[in-house]
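Have a look below at one chain only, the form predicted on its own, in C-alpha cells format.
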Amino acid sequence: MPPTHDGEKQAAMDLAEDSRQKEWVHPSFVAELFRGRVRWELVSPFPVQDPEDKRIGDEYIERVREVLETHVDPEAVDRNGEVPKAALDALKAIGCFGLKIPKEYGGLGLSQINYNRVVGYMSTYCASTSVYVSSHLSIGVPQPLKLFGTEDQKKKFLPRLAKGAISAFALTEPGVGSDPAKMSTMATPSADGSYYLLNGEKLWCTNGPVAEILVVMAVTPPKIVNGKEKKQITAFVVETDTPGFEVGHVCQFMGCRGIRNGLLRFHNVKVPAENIIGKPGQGLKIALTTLNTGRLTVPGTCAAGARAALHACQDWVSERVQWGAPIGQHQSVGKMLANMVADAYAMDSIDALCCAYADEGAVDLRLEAAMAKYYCTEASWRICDDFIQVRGGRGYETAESLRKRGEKPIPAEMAMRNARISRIIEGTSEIMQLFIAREAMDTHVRRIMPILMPRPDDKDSKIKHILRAAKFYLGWYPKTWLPGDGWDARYLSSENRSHVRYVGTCAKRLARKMFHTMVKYRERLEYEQLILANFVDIGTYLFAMATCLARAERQLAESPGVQQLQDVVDLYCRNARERIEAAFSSVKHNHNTLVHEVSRAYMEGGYEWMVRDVYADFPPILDPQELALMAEAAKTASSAPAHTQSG
C-alpha cells in the first residue's frame, strides 16, 4: 500500500531523477552484472599497484606514521574530543592536506589507492585525526572543484587547499536528511546578478566549525518546464570569514570523538557569482558525482580497521585458554575468527578493485563504488561485534582502564565506536540499497515505465516505446536462461572454480527475477523496498565473490599452491552463496506485509500499552533564547571566533 504524501514523494523523486547521471559512457562491472551477465575481462587479470606507486605510498605512510606518533594520542582524543593543534599543523606541513589535489595546484597528487592507504592507516591510529583529512579531500571543496570547477576557481582555491586551510561539505539541513526536495537554504541573487545572498542552516556538516572554505547547497530560482516550477539546487564556494557565517553548535558523537562537527548558520551570506561550481541547478549532480569517488574512502577504512581488527586478536585467541584449550580452538570462536578473515580478505579485494578503477578512469563505478561502501560498513560492524566478543571482557573494557590493570591496552570498544558512523555517513546503508537498486533496474525503467507512466514532455508515442521495449526483450530475456559466463582460472581449486560458474549463472537468475518482479509490480515497485534490498545483496555478494576470485587467481599466478588463500576464499563464496540463496527466497517467501501493518500500528500509537511502566520522559529542549544566551556565553569564554578555532 503506497505511503501518504504521495506529492511531496514524487517530487523528491523527479528531483534525484533528474540529477542522477542516465547515461554508460563507461563500463561498469556491476550494471552489468546486474543485467545477467558476468564481464570477466573487467575484473581479471585483478590490478596491481605499480610498484614504483607502491613506493610513493610506502615513503609516505612512514612520514604520516612519524607525525601521529609524535603528535597524537588517540586515547586522550577521545577523552578530550580534541586534535591537538599540532597534529594538525604537522600533517599540514608534510601536505597532508594536499593528497589528492593535483601537483600543479600545490597537491601531492597520489594516486586513489596511495590516498586510500595513507587514510586507512590513520584511521587505525586515531580515526578523529583521518576525518580531518578525508572530510576535506574526499567531499570537500577540492574534490567537486576538481571535477567541475572553473581554471580560475582551481588556481584560486586549490592551492589554498593543498596548503591546509580545511573545508568541508554543507548539504544535510535539521529538517533535511537524504530528500534535497526538502531543502531549504536559498541563495537569492542580486538585481544584477554579480551575487549571491545565502540564508539557511545546515547540519552535520563534518569540519565546518573549523573550515576555511565550504562546498554549499542552496537552492536557486526555479526554473520553469512545461508550465510547472522546477526547483534549482546549486553548489557554491563559501569562505566562513564572510559576514553572515556562524557555527551555531558544535556537535558530539558516541564516537570519532575529536572531529569538529556542527551545525552553520547563513544569514545574508555574500557570495560572489563566480564561486557558483558548475552551472545554476547543476548542485545536487554535482553532489552525487563528487560522491561516487568520494565515498571511496568509507571501504578504505573500513578495510584497514578490519586487518586491523584481525592483528590485535591473533595472540588473543593463542594466549587466552579456557577449558584446556586456547579459545581460538573452540569452534564458536573459530567460527567468528575464520569469518572475520574471510569477510577482511572481501573488503581488502574490493577497495583496492574500485581505486584502481577510479585510477584507471575506465569504468562506471557509481555502482561499485556505492556497493563498496554499503558491504564494507556492513561487514565492518559484523567485525567489530566478533571482535568485542572474541576478546570478552577486555573487549568491553577501555584501553585505558586495561593499561591501569597492567594488561595490553587494545581498544576494542573504541574501535567499535568509531566504526558505527560508516553505516550512516555520505548515504545510510538504506540509502545505498535504494540508489544501487534504481540503478540495478534502470534496464527496465527506461523500457517500461514510459509505457506505464509516459512523461508530458515525452515526444515518442506510448506504440514506439512498446516496440523498443519488445525488441529488446525478446532478445534479451531468452539469453537469461542460458549457462552463465565463465573465464579460465586455471590456478583456483576445483572448489573456487565452481564458484565462478556459480556468479555467471546466479547473475542471469538474478536479471530474471528482476523482470519478473519489475513486471509484478509495475510503478508499485518503488514501494517494495524490502523486496528490492533483496536484489541489492544478491548483486552485492556476487560482486564480492568475483573480486575475491580475480583477486587470487592473480596471487596465486604469482605463489603458486597457496591453500590457505584457496580455503579462504573458498569459506568466504560459500558464506556469500548460503546468504544469496537466502536473499532469493526472501523475494518469493516474505511478510513484508505483516511488517508494514505492525510499523504503521506503531507509528499510530497502537503499542503505547507495552512502554506504560517505563521511565522515558527526556529532559526539555531549550527554547531559542536559552539556546542563544548559552551560544553567547560561550562565544565570550573563549578568545578567537568560533569559526576560525582549531581542533
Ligand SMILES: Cc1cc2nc3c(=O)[nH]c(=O)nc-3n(C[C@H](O)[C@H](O)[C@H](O)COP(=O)(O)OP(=O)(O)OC[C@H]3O[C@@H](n4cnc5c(N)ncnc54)[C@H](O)[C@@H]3O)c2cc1C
Given for the second form:
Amino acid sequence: MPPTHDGEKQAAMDLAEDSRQKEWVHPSFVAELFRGRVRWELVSPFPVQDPEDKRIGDEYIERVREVLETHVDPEAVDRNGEVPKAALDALKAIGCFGLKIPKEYGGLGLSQINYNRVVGYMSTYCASTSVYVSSHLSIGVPQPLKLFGTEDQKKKFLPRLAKGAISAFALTEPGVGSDPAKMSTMATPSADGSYYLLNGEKLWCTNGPVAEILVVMAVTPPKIVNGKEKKQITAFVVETDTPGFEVGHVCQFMGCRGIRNGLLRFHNVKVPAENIIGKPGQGLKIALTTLNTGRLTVPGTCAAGARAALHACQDWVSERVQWGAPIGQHQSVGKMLANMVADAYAMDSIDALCCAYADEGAVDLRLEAAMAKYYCTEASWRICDDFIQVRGGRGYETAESLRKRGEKPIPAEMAMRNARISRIIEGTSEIMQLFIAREAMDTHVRRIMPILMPRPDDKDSKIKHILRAAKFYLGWYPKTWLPGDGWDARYLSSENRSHVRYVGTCAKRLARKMFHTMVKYRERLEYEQLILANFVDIGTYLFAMATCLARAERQLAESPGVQQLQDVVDLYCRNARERIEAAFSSVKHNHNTLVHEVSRAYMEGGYEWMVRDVYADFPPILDPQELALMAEAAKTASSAPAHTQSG
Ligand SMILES: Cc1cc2nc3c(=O)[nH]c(=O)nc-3n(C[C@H](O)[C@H](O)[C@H](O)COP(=O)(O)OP(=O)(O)OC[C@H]3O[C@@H](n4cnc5c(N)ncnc54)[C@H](O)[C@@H]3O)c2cc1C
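Return the form predicted in complex with the ligand of this protein as a structure block, the form predicted on its own having already been given.
Whole complex next, starting from this chain.
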C-alpha cells in the first residue's frame, strides 16, 4: 500500500534517484547475481593480503595497542563518557588520524584491509576511541575530498587532517534522517558568487562538537531542469572556527559513551565558494558515494567484535558446569556457539573480500559494501545476544561489577550497547534493504518502467521501448531456467561442492522470481518492501555463501584436510539455505496484508485499549507548546560558552 504523503514521497524518490550512482564502470558480483549470473571469478581465487602489507598492518596495530593500553581504560570511558585527551593526542602523534590518507598528502596511506584491521582492533579495545578515528576517516572530510576534491583542496586540507585536525560528516538534521529530500540547512550564495552563507542545524554529527573541519550538506538555489524546479544539495568544507558556528547540544547515547556527537548550528556562517566539493548540486551524490565505501569500516568492526565475543566465551562454556556438564555441551548452548562461529566466519570473509575489492579497485563494490554492512550488523546483533545468553546472568552484569566480585570482567553488556548503533548509522538496515533492492531491480526498472510510466522528457516512443525490452527478455529469460554456473572446486568436501551448485542455480531462480514479481506488481512493487526484503535477504545469503566457499577453498588449498573448516562452512551454508528457502516461500505465501492492517490500526489508535492504564506515560506526553518552550530554553542555554566548540 502506498504511504499517504504521496507528493512528498515522490519528491524524495526523485531526489534519491537523481543522486544514485548510475554508472557501472567495473563489474559487480552482486549486481550480476541479481541478474542470475554467478561470476565466481570475482570471488575465487579468494584474495589474500599481501604478506608485506600484512606486516605493515601488524606493526601498526602494535603501536596502537601501546597507546591504548597506556592511555585508555575502556570501562572508565564508558562510565565517564569521555576519551582521555592524552589518548587522542598520542593517536595523533602516531598518525592514526591519517591512516587512510595517501602518503603524498601526509598520511600513512594504509590499505583498506589494514585500515579495517586497525579500526577493528581499536573498536574491540574501546569502541568510543575507534569512533573518533573512523568517523574522521571513513565519512569525515578526507573521504569525500579524496573522491571528489580538487588538487588544491587536497593539498590544502589533507595534510592538516592527517596530522589530527578532527573532522566530521554533517548530513542528518532533526527533520531529515533516512530521507534527505526535506533537508533544510541552506547555503545562500553571495551576489558575486564568491561565498555562501550557511544557515541551519545538523543533528547527531559524530566528532562534530570537537571537529576543526566539517563536510556539510546544504541546500543551494534550485535549478530548472526540463521546466521543473529541482532541489540542489551541495557539499561544503566548513571550518568550525568561522563565526556563526556553534555546538547546540552534546548528545548522549546508550553505548559508545565516550564519543563526541552533537547538534550543530550554523547562523550566517560564511563559506568560500572554493570550499564546495565537486559541483553545486552534487552534494547528495557525494554524500551517498562517500558512504558507499565509507561504510566498509562497519563490517570490519562487526567482524572484530564477533571474534572478541568468541574468544571471551571459549573458557567460560567449558568451565561453567551446570546440570553435571559444561554448559557448552548442552545442545541448546552448543547451537548458539556453533552459529556464532559460522556467522563470525562469514563476517570475516565478507569483510576481507570487500576490503580486497576496495584495494584492487577492479570491482564496483557499492552493492557488496551495502550488503556487507547490512549482513554484518545484523549478524553482529545476533552474536551479541547469544554472547549475553551464553554468559547467563554474568552477561547482563557490568564488567566493573564482575571485577568487584572477583570475577573475570567480561564486558558483554557493554559490547551489546556499543554494537547496537551499527544497525542505524550510515544507512539503517531498512534503508540498506531499499538501496540494495533498487539496484537489484535495476535491470527490469530500466526496461519496464519507460513502458509503464513514460517520462515526459523521454525521446523514445513506447513501441521502441517495448521492442527493446522484448529483445532483451527473449534472450535473457529462457537462460534463467538453465542450470546455474558452477565452479570446479578441488578442495571443498562433497557437501560444500553441493552448496556451490546451489548458489549457481539459486541465483537463476532468484533472478526469475524477481522478474515475475516485477511483472505482477509493476510500479506498485516499490511499496512491497517486505517482498523486496526477501529478495535482498536471498541475495545477501547467496553472496555470503559464495564468499565463504571461495575463502574455504583457498584456505584448504594451503592446508588440505582441515575438517573443522569444511564443517563450519557446511554449517554456515546449511543455515543460509534454510533462510533462503524461507524467504522464497515468504514471497509467495505471506501475511503482509495482515501485517499492514494491524500496523495501520495501531497507528490510528485502534489498540489504545491494550496499553491503557498499564504503564505510566512513556515518555511523559508534552503538548506542542511545552515542546516549543523547551526548544527555546535549549537554544538560550546553548549560547553559554560551555556548549560551544571546545565541548
Ligand atoms: C550515535 C549516532 C551517530 C551518528 N553519526 C552521524 C554522523 O556522523 N553524521 C550524520 O550525518 N548522521 C549521523 N547519525 C545519524 C544517522 O545516520 C541516522 O540516525 C540514520 O540515518 C537514521 O535516521 P533517523 O535516525 O532520522 O531515522 P529515521 O529516518 O527517522 O527512521 C526511523 C525508522 O524508520 C525506518 N525508515 C525510514 N524510512 C524508511 C523507508 N522509506 N522504508 C522503510 N523504513 C524506513 C528507519 O530504518 C528507522 O528504523 C548518527 C546517529 C547516531 C545515533
